[in-house]
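Take a look at this one chain, the form predicted alone, written out in structure tokens.
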Amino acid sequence: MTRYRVAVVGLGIGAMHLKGWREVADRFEVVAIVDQDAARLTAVGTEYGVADRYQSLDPVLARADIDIIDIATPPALHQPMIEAALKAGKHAICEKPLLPSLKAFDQVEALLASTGRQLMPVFQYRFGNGFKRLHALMAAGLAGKPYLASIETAWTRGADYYAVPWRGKKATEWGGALITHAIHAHDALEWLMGPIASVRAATTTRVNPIETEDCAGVVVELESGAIATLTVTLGAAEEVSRLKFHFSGLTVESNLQPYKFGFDPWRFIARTAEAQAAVDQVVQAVEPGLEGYPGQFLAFADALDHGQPPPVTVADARRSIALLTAIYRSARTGETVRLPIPAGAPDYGGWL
């Protein structure tokens, strides 16, 4: 069992990563941190006991003792840093949104093939015990055919949040509420109910004076014939995340915590008392595990130890960007957009 050495780049959300790494310290050691802000570098380094601190990535890439580069920077820096890490022979972890276009995914996947390194997108919400129990029920055949999903992301963001210079701008954030806030909840849709066939969407900016959307409504048809609705606002008076899935054998509802919706408790409701007993038996048999960032990081260590793909793959992140590409095209044109989006499509190179 290897203990991997990590460098964390970007100490905004990266500070939350450091907390996650600390919970799996038997498998990872954070040996370096990187941030352009010297004061933040000192404060975070002191808090987490990381002595090696840098204001640029280059000296970290030159270190032979570092196995993994954890990229938690603003989105516009993701692709160049991912490519630099892979070319330096490092594995990479990167926050969402991973890349700005389907074309960028194809470029990075070619680089992964040539370097033999691993790239894991951060989708830490997948590592919640609610999702774990639902997957167990699906594996046991107790969910059945998917019918309908409704996914609600009702959060609050105001002037203080958008005072950070890169937020709310297309060039640096690539999009708004859909890409920065709701992407985790929307990731669950295909993961649980299968491939998306078509999208119809509307977006608007009503809450904040920004370039990007802060409200959206989307209707999705899945290849199975199931339907889903996705609603997003950053103007909620009460913050809620709500995922509800209806299958032929089961209705499933997440908790309402905005930033822990994948965690317990979830409700699993069967159609009969007999079916409910079977559901309860499977749910109770699922051993709770580490959730959030620590859960994803631990699963990554196990994958690296066994030479397996990461627990969240580049293909998973590509699906999330394909959905966003379709949403933004539909909102712009008023048309229903069908997936998959081919390489020749005008927005294959990005919706901007």
Ligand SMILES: NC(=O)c1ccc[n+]([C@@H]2O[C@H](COP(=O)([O-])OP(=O)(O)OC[C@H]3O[C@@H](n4cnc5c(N)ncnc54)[C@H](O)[C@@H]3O)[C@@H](O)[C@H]2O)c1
Contents of the next structure:
Amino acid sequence: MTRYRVAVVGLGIGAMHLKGWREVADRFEVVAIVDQDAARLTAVGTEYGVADRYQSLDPVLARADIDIIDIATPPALHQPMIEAALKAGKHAICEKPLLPSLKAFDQVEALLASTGRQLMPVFQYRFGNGFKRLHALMAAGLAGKPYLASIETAWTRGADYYAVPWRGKKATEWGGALITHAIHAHDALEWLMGPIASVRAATTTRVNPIETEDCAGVVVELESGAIATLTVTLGAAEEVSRLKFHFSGLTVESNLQPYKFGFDPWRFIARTAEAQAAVDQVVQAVEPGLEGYPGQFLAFADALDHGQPPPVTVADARRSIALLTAIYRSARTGETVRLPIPAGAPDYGGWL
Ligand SMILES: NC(=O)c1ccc[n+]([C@@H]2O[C@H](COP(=O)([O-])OP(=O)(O)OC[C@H]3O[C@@H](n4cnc5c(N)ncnc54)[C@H](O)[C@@H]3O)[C@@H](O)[C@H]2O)c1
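Can I get the form predicted together with the ligand as well, since the one above is the form predicted alone?
Following is the full complex, with the preceding chain placed first.
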């Protein structure tokens, strides 16, 4: 078992990564942190006991003793920092939204193939015991045919949040509540219910004086024929995330905690007492695992040890950006947009 050496770049949410890395310290050691903000660098370095602190990425890339660059900078820096890390022979982990377009995915995928390094997008919400139990039910054949999903992200953001200059602007955030906040909940849709066939969307900005959307409604048709609705606001008086999936075999509801919706407890409701007993047996047999960031990081260590793809793949992140490409086009044009979006289609190079 290798103990991998990590450098974390960007210490906003990156500080939460450090908390996550600390929970899997037997598999990883954070040996360096990077932030252009000197005060943040000192505060986070002191809190987490990281002595090697840098204000730019280049000297970290030159260090032969670092295996993984963990990127948690604002979106516009993701592609250049991923590419620099891969070219320097490092594995990379990067926060959502990974890349701004399907074309950018083509570029990064070509670099991954030529460098042989790994890139793991962050979707830490996938690492929750509710999702783990639902996957066990699906593997046991107890979920059945997908009928309908309703995914609600009702969060609250105000002026203090938008005081950070890159947020709320199309050029630097690439979009609003859909790409920055609801991306995690929406990622669950294809993961659990299969490929998307088409999207109809409406977006608006009503909560804050920003360029990007802060309310949205989307109707999704899946290739299976199932339907989903995605609703998003950043103007909720009470913050809730609610994921509800109806299958022929059962109805599933997440817990309502906005930032821990994947965690226990979830409700798994069958149609008869007999079916419920079978469902309960599978649900109770699932061994709870580490959740959130440490859960994703731990699964990455196992994948690296065994030379396997990361637990969240570039293809997963690509699907989330394909969905956003379709949503933003539909919201702009009023059209129903079909997926997959082929190379050369409108917006393949990005919706901005
Ligand atoms: N997965 C999640 O749940 C989650 C939560 C919050 C944010 N995010 C994502 O993480 C990313 C960062 O968001 P945030 O809220 O932490 O932003 P932030 O602005 O709070 O923090 C970003 C940090 O990066 C630093 N930085 C900027 N440019 C740099 C450079 N060239 N070199 C070194 N450091 C640099 C800034 O000084 C800042 O400290 C975004 O993509 C965001 O969408 C993900």
